[in-house]
Each structure stands twice: as structure tokens, then as C-alpha cells.
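Just the one chain here, the form predicted on its own, laid out as C-alpha cells.
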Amino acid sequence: MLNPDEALSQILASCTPLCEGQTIPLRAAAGRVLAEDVSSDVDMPPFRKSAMDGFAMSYADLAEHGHPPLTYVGESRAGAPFQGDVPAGACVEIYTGAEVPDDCDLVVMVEQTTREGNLVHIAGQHRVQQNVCAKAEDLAVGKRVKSAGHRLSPTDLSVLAAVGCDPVPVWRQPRVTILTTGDELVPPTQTPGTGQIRETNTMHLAALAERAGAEVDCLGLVRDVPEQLVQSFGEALEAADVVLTTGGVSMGRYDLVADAFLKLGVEQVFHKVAIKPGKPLWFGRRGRTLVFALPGNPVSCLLDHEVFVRPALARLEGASVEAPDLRVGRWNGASPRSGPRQQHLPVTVSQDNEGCDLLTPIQWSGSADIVGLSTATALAVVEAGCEAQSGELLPYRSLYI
């Protein structure tokens, strides 16, 4: 068996970025990967602006004359700047975000002023450029704001809007086709009969793949019949950049998935990884199309997707960051038994009195226990041959971020 790092390295080496650009509306760009650098077409702010509600004035009037009352001559508000000159000994009422007149180099917040008619009294000590934001302080024309390969967050959309980037140049999303195998499975809408269970992996996998940036097509259930597997897998291979299947990859008599892919010309890259759960993962490639045959147990399926499939989807889409960094928390439970495989243990994450993340194991009964897994917020990682002692720092993988 490959260790997880070796397996991921072989997967990423098999990925050829799609590099197919398209433009989409800005409102639809969250979660997509930029295909080009984005630079500003404006200065931000485009003028000297006030950071406070208050009064704009010349610092010299305060420094040279010992805080005499100043004469009010008008106001400057957002979208309607003060027009004309501000003579010595005068001030302009100003509001947050409004343009500071050229003759002024100081804004005193309203709480430090008292107005009596047209006279404004100033209290406190002040300095030149206080509460004045310089032109282009945040961003200058031509400055790059986001780089190609960056996956856009909702906040990034505000940045792109500010620099006029609409529509947005992005890379095409990988097309993922999902199939689930197993004679014992029935759809969620059907009541299981004798020896049957409801199929739970398809919607779970589809949601994970979409969250990872893929365009997903679910083809549903395929029976454990070699001819049906070859036909369904062949159709999926023609249409997808990535084919995901679940079930049928262990060593049993009816584990027929690998043979079906081999008959379709898919080259096996590896089978089995030293990871728990998720050991039976089968990975292959036909041309540019990647094939991940995942175990049927739901927790194994989730883990293999997050550790192996998600980074592959990011590389295909051209993302500069292919997987979230693991965090570190303190183990808060009984010591799990060591084993020959890297273990991923479902936990909840909370904080102790010092602000350190606490990793508390959940009650669950193994890799088929999707109900138990749904109470977890992370997977703690214990390396092969190691035990986690209470209070020990462990890396962990956040779920559903």
C-alpha cells in the first residue's frame, strides 16, 4: 500500500490543468478560480476623504493661534463635496467618506467640537492629516488586486466590483460524474426490502464535489453486473473530466469496479492506501480523465474525497491553493490504539480556557456510521504506528469548510 502522501503525489502528477477560460457575471463568481490577474482601474480612495464625521480645517489655524473658534463656511458630504476655497480661520463640516477640501489637512471628530451658530470651538490635541485618508491609500491605478489561480471568496467580489471587473475571467470547472454500485442499494425515496439499504453516498459526494468547485452530474445506481458496469462507466468516461464511483473496490467476489474500468482502457495508477478509513481506494487514468473508485462505506468515501479527490479537482481547475492547511488541536479523549495506517478520527472542535482547540472524539461505530459522522466537525489525524495521548497536539482536518 502507498502511504497517503505518496498516493496524493501520484494523483496530482496525473492531473493536467484544464486551462479553459470563460467569463461569467460577477454575481456568480464566488468559489470560482481566476483565469487572469485582476488590476485596479481606479485609485482607492479616488480623493482625500474623511475617516470621521466632524470638521475639516487647516492645522495651521490651530497650531498658530491656540485653538480659536473657527468660522463655519459650508459642508462636504459623500457625493457632494464642498465647492470653493476654505479661507484661513474657517472650517467645513464633513461626513465620513466625503472629500476633504484642498485647503484642509485635518479633520477633528464631531465629539471634540462645539458649534455656536457659525462658530466652531475645538477641544483636544490634534495633528496634521489626522482622520484624513490619502488618495490611493488603499489601492492605486494599475495595482494587482487578485492573481490568476485565486479562488474567489464572497468578500473578493466586493474587491472586483470596486475595480470594475465584471464579467470575471475564470477557469472552467471540472466536470465530475458520480455513479454508485451495489445490488443492495435502493434510492432514498424507496422503502428498503429484505437485504436492502438506502443509498446515501451520491448526494453526499455531489455536495462535496460542488463545494470543491466542480460541475457535477449524478448518474445514479448501477447494479453489480459486469456488462452494466462497463456500459455505464463508458458513458461517464466520455463526458467527464473526473469519474467518481463508490462501492465494489475491495477484494470480494462482487467487487467488479476495477475490472470494468480496465476493460474500458483505464490505466490503474494504484489500488489501496495506508489510511483508515478509506483503504480500498482505486485510482486510474484514461487520457486526461481521472477515475476515483471510492469505498462504499460513507465515512471512507468522505475521507478519500477530502484527502485525495478535492486536491485533484483544485489542480484541474487551476487553483493556486489545492487543499486547506491542516490545523492543530489538543486531543481530549482516550488514547486510540496505534495501527499500521494513518488514522482519521471524527471529533468535535471546541476551545479550552487558553484558546487552544480541543479535539473531542465522537461516539461512532466505524466507517459505515454516517449518523455518528454527522455530529463531527473535524477529523483528527494520527500517523501510522502512533498513539494520541490526552493533551497531545494533533493535526486535524476541518469538515465542510
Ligand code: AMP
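Rigid core (definition): largest C-alpha set, two forms, superposition within 1.5 Å. Residue numbers count along the first chain shown, from 1. Predicted model only: the values in this text are computed from it and were never measured. What changes on going to the form predicted in complex with this ligand:
Once the rigid core is overlaid between the two forms, Val110 counts among the residues whose Cα shifts by 2 Å or more. Core-superposed comparison between the two forms: the C-alpha position of Leu160 differs by less than 2 Å.
For Thr191, the Cα coordinates differ by under 2 angstroms between the two forms after the core has been superposed.
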Second form
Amino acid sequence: MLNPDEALSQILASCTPLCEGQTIPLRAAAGRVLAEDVSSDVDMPPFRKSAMDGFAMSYADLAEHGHPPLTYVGESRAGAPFQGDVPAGACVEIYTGAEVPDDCDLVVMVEQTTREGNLVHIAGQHRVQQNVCAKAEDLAVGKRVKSAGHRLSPTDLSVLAAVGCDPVPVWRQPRVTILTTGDELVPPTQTPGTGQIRETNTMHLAALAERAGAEVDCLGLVRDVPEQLVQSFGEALEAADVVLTTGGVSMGRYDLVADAFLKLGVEQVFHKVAIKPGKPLWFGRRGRTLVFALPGNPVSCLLDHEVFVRPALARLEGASVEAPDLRVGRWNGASPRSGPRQQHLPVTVSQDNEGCDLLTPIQWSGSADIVGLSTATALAVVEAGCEAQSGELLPYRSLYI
Ligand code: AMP
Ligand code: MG
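What would the structure be for the form predicted in complex with this ligand, rather than the form predicted on its own?
And the full complex, kicking off with our chain again.
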């Protein structure tokens, strides 16, 4: 059985980045991956700018003690700069974001001034360049602001807006199709009959895959009948870059999923990973299309998605960061021992007195318990064959990144 690192390397080696560029409105670009480097066409700020409402003046006109009053000669507003010279002994009223006249080298905030007719009295001690933002101090023309492969955050959208990058060149998203198998399952809208349960994996996986950057299509429930599995999986393989199925990959009599994919010409890359929960994962490919047949147990399914599917989606989309780094926290529970598989334990994360992350296990009854899981914010990792002592540092994976 492969360990999780080996399994992930085989998955990533099977991914061919899609590399199909598209141009989309900036408004729709949050979470998308840039297809080209973006450079600035402006200086930011484009001129010497006031950081305050107040008066702009020359430092040479201030005295060490008791400044002489200055003569008001006009104002500089954002969008309407002061025109003309500011002679010695004069000042200009100025507002936040407005251009500082060339003759001035500081701004005194309005709270430290009093105006009487055309005379402006200045209180307090001041420094040259105070409250003046230098031209291009944030960004200079021609400088690269974001690189190809960067996944755009909401803040990045404002940066692209500032440099006039609208529409934005991005890579197209991977198309994911989700199907779920199991004769015992009914949709959330139905009341389960005898021997039935409601289907929960589709909603969970679809939301996770969308958050990982994919465009998701859900084909719903398929019966555990070989012909029906082949029929539905065949349709999914035609349309998708990645097919995700859940259920039917353990060793039971009705675990027919792998056979159906093999019949459709999907080549098996591996079956089973030494990870708990999530061991029965089956991974295959047909041409450039990837198939992840995930176990049906809801928590196994989540874990396999986060550990194996998410990085594959990022690689397909052309993102430079494929998986967030694991963080480290202090174990705050009894001593869990891992068997031959790497174990993942749902925890909440808080801070201890020294500011270290504290990993407290939640009440959880195992890989079907999504109610328990929903109270966790992270999964602590205990390596295969290890026992974690209370107080020991463990890597952990945040569930809501
Ligand atoms: P399987 O992997 O098909 O053997 O299923 C393992 C367990 O997960 C069984 O208890 C199933 O009833 C349950 N299960 C399978 N698929 C789903 C699903 N889509 N939603 C909720 N539970 C499921
Ligand atoms: Mg099943």
C-alpha cells in the first residue's frame, strides 16, 4: 500500500496542466489563477500626496519655538490640485489624497492649526516630509505586481484595478463531475425509508472542489448496478477533466466502481493509501482525464479530497501553490497511537498561554461522523507507527482555509 506522499506524487505526475487561457472581467476573478504576469502602468501614488487634511507649507517657514503665522494662498483638493507658486511665508489648505504643491515639504494636520481670515496659526513640533507620501512609494511604473500562476485574493483584485488590469487573463478552471454510488442512499430532499440514509457527500465534495478552484457539475446518485455505473461514469468521463465518485471502492461484493472505470478504458494508477480515514481511495486516468474514486464514508471522502484531490486541481489549473503548508500545534488530548497508517484526528485549534496553537480533539465516533466533524476546524496528523503524547507538537491541516 502506498503511503500518502507516494500516492500524492503519483497523482501529481499524472496531471497535465490545462493551460487554456481566457479573459474574464476583473469583477469575476477572485479565486482564479493568473495566466500572465501583470505589471503596473502607473506610479502609486502618481504625485506627492497628502496623508492628512490640514495645511501644506515649507519647513523653512517654521520656527523652533512659536511658529510665525502663515498666509493662506489657496487650496489643493483631491482631483483639483493647487495651481501656481506658494511663496515663502505662505501655506495651502490641503485634503487627504490631494497633490502637495512643489514648494511645500510638509503637511500639518488641521487639528494643529487655527485659521483667522487669511492667517493660519500652527501649533506643535513638526518634521520635514511629515504627512507627505512620496510619488511612487507604493508602486512604480513597470514593476510586476503579480506573477502568472498566482491565485487572486480579494485584495489582489484591488491591486489589479489600480494598475488597469481589467479584463484579466486567467487559466480556465478544471471541470469536475461528481457522482455518488450506493443503493442505500436517497437525496437530502427525501425521507429515508427502511435501510436507507440521506446522501451527504455530493454537497460536501462540490463545495470543497469549488473552493479548490474547480467548476463543478453534480450528476447525482447512481445505483450499484454495473451497467448503470458504466453508463453514468462514461458520460462523466466525456465532459470532465476530473471525475470524482464516492462509495463502492472497498472490498465488498457491491464495490463495483473500479471495475466500471476499467471497462471504460480508465487505467488504474493505484488502489488504497496508508491513510486513516480514507484508505480505499482508487485513482486512475484516461488520457488527460483523472478519476478519483473516493470511499463513501463521509469523513474519508473529505480527507481524500483535501489531501489528494485539492493539489491535483491546483496543478491542473496552473496554480503555483498546490497545497497550503501544514501548521504545527501542541496535542491536547490522550495519547492516540497510529497503526500502520498515517492518522488524521479532528480537532479544534485554540491558543495556549505561550501563543502556541493547541489541538484539542473533538467528540467523534469515526469516519461516518460528520456531525462531530462539523465541530472541528482542523485535522491533526499522527504519522504511521507513532504515538502522540499530550503536549507533543503535531502537524495539522486547517479545514477552512
Ligand atoms: P462504501 O464506500 O460504499 O462502502 O460506503 C461506506 C459507508 O459510507 C456506508 O456506510 C455508506 O452508507 C456510506 N456512504 C456512502 N456514500 C455515501 C454518501 N454519498 N453520503 C453519505 N454516506 C455515504
Ligand atoms: Mg456503497
